[in-house]
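Encoded as structure tokens, the following chain is the form predicted on its own, with no partner shown.
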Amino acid sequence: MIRYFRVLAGSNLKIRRSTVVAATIAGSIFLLAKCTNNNKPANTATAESAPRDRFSEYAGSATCENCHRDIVEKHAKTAHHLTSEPVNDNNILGSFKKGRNEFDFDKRTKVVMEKGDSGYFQVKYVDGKATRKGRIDIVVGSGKIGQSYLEWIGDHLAQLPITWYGPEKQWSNSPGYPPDKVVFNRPITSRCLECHTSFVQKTGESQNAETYSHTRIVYAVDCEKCHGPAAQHVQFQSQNPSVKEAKFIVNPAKLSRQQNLDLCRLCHGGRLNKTKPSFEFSVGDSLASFFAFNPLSIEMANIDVHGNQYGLLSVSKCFEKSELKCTSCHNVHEKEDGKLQVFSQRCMNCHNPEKGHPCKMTAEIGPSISQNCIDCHMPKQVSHTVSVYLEGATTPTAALMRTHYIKPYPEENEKVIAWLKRKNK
């Protein structure tokens, strides 16, 4: 759920190749009936002109499973993968029982996360009255820092009042909303979205927010987030199964190490100022040519632990002096949250003495020193955009997140080189 608190806290209400082939041929066409017939009426609906379904063109990963069913369910457990759905009995986190389903905000006003026959809600009381009442239809975040939930009002998304965080395993008000304030309306952005789902239809924008269509959505980052919109794939390799070779989708593995940090960017950059329109974007493409970028934020003073691990990697002299890129550490099709000692096994792939850059701690620590680089040069260090007001809290409560700025850290080291001392005695 990388990324997810810090997006939903800054939202306010302010091709595949025949695609490309079939567009061209479609506009030869429309241009040469032009030519020959000059009586047309030039506002006559034409296949240039009408507006592309680029929600036809997603396959969903239920259909990816036919073929790649051993990645498409490891990648189920990731947070990627539950970064967005829409709301059941199994992924809603938090207690609905009473006596733990309640946030207090005063003595007055609280918020009651209460089970009906027809779904989940969150209800503001005053003075032990409903005055509100909004319905969860979306979970966002996989709950390993928190959960938040949308509303649909009309065809507008509201995120909730309340948010279900995770370190602490109770309920919060959502992060960036007032302590002292039950809030209901804050709409969510195309750019929230494009980082918490592979697919949104916009269908305009009414009362200054946008609007979406409630049934043309793929849901959480996806197989086609990485992969691109597979349903041309999926058709080609069902009608030609002794074709091997993957047609029609994208292999990250095959492209740029710029076109894959793109890639990761997009939802790991930063703000990112968009030029074009949310979701046209994809992967293989340019990120420079779809958002403006703001020179401030690769200062360091400028970059938070959360949201922006491009910036703060960029920096670091690991990625400067070699090919580093995300998924040299990351597999993303696994879950490998807390694998502490699978991170630094790939940190030694090149901090080895073969290669010339060993750990100057290696003499002191012994073999063991390959269990765990990540606590010495990536500590988890407080968010300044990801808090929430816990209840009856006068302070916000900050997120842990692990740094991507790759250093050492002195007082950290010593934590760690300690631990593993013990550990072999």
Given for the second form:
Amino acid sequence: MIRYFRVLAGSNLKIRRSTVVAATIAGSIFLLAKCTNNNKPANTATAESAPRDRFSEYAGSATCENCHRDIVEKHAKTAHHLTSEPVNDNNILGSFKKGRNEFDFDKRTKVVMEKGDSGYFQVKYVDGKATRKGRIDIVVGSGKIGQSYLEWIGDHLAQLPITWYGPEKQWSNSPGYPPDKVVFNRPITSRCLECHTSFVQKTGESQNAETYSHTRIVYAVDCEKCHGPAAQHVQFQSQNPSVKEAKFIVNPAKLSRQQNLDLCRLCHGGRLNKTKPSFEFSVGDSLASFFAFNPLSIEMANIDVHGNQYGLLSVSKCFEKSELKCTSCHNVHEKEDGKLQVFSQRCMNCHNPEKGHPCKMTAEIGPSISQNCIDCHMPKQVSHTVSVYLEGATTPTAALMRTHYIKPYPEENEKVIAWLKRKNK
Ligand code: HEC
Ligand code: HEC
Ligand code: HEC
Ligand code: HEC
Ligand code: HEC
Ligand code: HEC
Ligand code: HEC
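Next block: the form predicted in complex with heme C, after the form predicted on its own:
Below, the chain from earlier opens the complete complex, with every other chain and molecule after it.
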């Protein structure tokens, strides 16, 4: 099973978490005013009119294809685009083949993945008898780390007991679930959906769980999560094909540095305590108007490599001493995972013998240094919040993730120098 908890340096406090993202952020205080970008779609609701119908402001990424085909095609392969979808015959990564479709809790209890005429299911068996059946309705996670499954129970969403763990290509117990109990009804919060979809219409709350519309959902972290709802943009540009400049759409490149960072921080900033309902934040807004940042200083917070790239980056010298943003290194329209040389080129936009701040190891390593700054300065580290109990294991397997605390890690030198030598033989 995957366990999530937060560990604070300087105390022995361990807080169990029920969501995937742990780690606290320590906040810098944001004094930025709300965005005054006139290009943002207008909020059409007035005080007297009906409540704002946010869902109708979305056009859906299929509509972008007519005019931005190249970006739509590349984006389709990204983890963002693949992070949530209604279930179909191709998107469940875990196996349903006999022998590989079971997770045993103990000698008597197991969960079996089954395909039936009406869909895909996780079925609990006690002493060979089926006692509970959960239907896979929504798939969450690109699978690089893992994939979880959600079931509609009335208008609630619940997480199914078994999650597929990517690095080991095995079924495991779902995040935060007790290792010895099969749990079918853990409610999915709107905050969970806020990080893994673009929009979900919340309809209310009952039996201590939030309720949602089944149909008014914009799946995936898609175009309109980062550019704002775009129905008005699509309508305007379609009706005015001769107008070559964009209207009613946000380009994050034109925002202030902090606004630009706040977009990514919404989901890559660790645990944030919201002060307004989920899905109210939109690109261009100041995150501080929607979340209360933890007053802990950054030194006190032991930031985990999972889920808080913003926290780690913000204590790095690169971030403090330059205008570095997430998008200085990441082209979010493309799947670039594993392209270490491409990322290294982006480091060298600021670090090279001509521009200054070159690596002190440049002479020792030689020209091949440009192939991999990453493994020496952003090594993969063990996550303390994402660790999985695989079937039958007594110790957890921890996920490895890139740290965004950029600095020298001399203990990595030997390994990386040997790797570069082998590669360039
Ligand atoms: C009918 C054509 C059309 C459609 C459909 C369309 N756009 Fe655009 N879009 C344009 C034009 C024209 C521009 C301005 C030229 C450019 O930047 O490519 C533009 C520019 C943009 C920009 C850059 C804005 C800026 O200020 O630099 C973004 C972001 C954008 N569109 C997003 C989207 C998204 C997301 C969708 C789908 C929901 C979409 N567009 C659908 C025509 C369209
Ligand atoms: C709505 C929430 C959300 C926003 C906003 C968001 N991300 Fe993400 N991001 C995610 C989630 C969730 C994943 C993991 C997806 C998965 O693997 O299923 C992810 C994954 C990634 C990855 C890993 C890709 C890979 O192939 O491993 C990168 C890089 C990334 N995000 C960068 C960014 C940057 C840069 C921004 C801001 C421009 C941003 N994200 C904004 C939620 C978000
Ligand atoms: C995770 C956030 C994110 C997602 C998802 C995303 N974009 Fe972007 N997009 C950006 C950022 C950030 C920029 C500005 C890049 C820069 O700094 O130059 C951008 C720029 C653009 C531009 C301006 C031209 C350009 O190429 O820079 C267009 C057009 C655009 N995006 C369309 C789309 C479309 C269409 C989709 C969906 C298929 C999409 N974007 C998905 C973050 C995102
Ligand atoms: C604050 C935003 C946030 C919340 C809340 C959140 N996640 Fe995530 N989740 C992420 C990000 C970001 C990643 C990937 C990057 C990372 O791990 O740092 C991720 C990764 C995952 C993955 C692994 C995807 C992969 O890369 O294969 C799964 C599965 C997942 N989340 C499911 C959930 C579920 C289910 C919930 C709610 C019960 C949830 N998450 C809550 C942001 C969030
Ligand atoms: C936007 C420019 C920019 C980019 C891109 C950038 N850095 Fe930096 N980095 C800086 C600046 C400025 C400093 C501070 C230099 C100083 O203090 O003299 C710095 C400092 C560093 C340091 C020293 C840190 C310390 O604690 O001593 C390392 C190591 C480093 N960068 C590596 C990288 C790597 C690796 C990448 C790519 C993954 C990268 N940088 C990308 C601007 C950048
Ligand atoms: C100085 C360059 C740089 C900056 C700035 C940067 N990243 Fe990254 N990021 C990387 C590199 C390099 C990787 C590793 C890519 C790989 O292994 O293929 C990475 C990986 C990731 C991943 C995947 C994590 C994993 O372990 O697989 C996520 C998510 C991510 N970045 C999000 C962000 C967000 C959000 C920001 C801004 C807060 C950001 N990054 C800023 C260089 C950067
Ligand atoms: C084999 C590991 C390794 C590789 C590869 C590597 N570095 Fe370094 N780097 C180090 C170590 C170790 C230090 C600290 C050396 C010292 O202080 O004597 C360092 C120092 C630095 C510094 C700080 C320099 C200063 O003046 O304090 C920067 C900036 C830097 N590296 C950037 C990079 C960039 C950019 C790349 C890729 C082009 C890169 N490094 C590749 C190991 C590496």
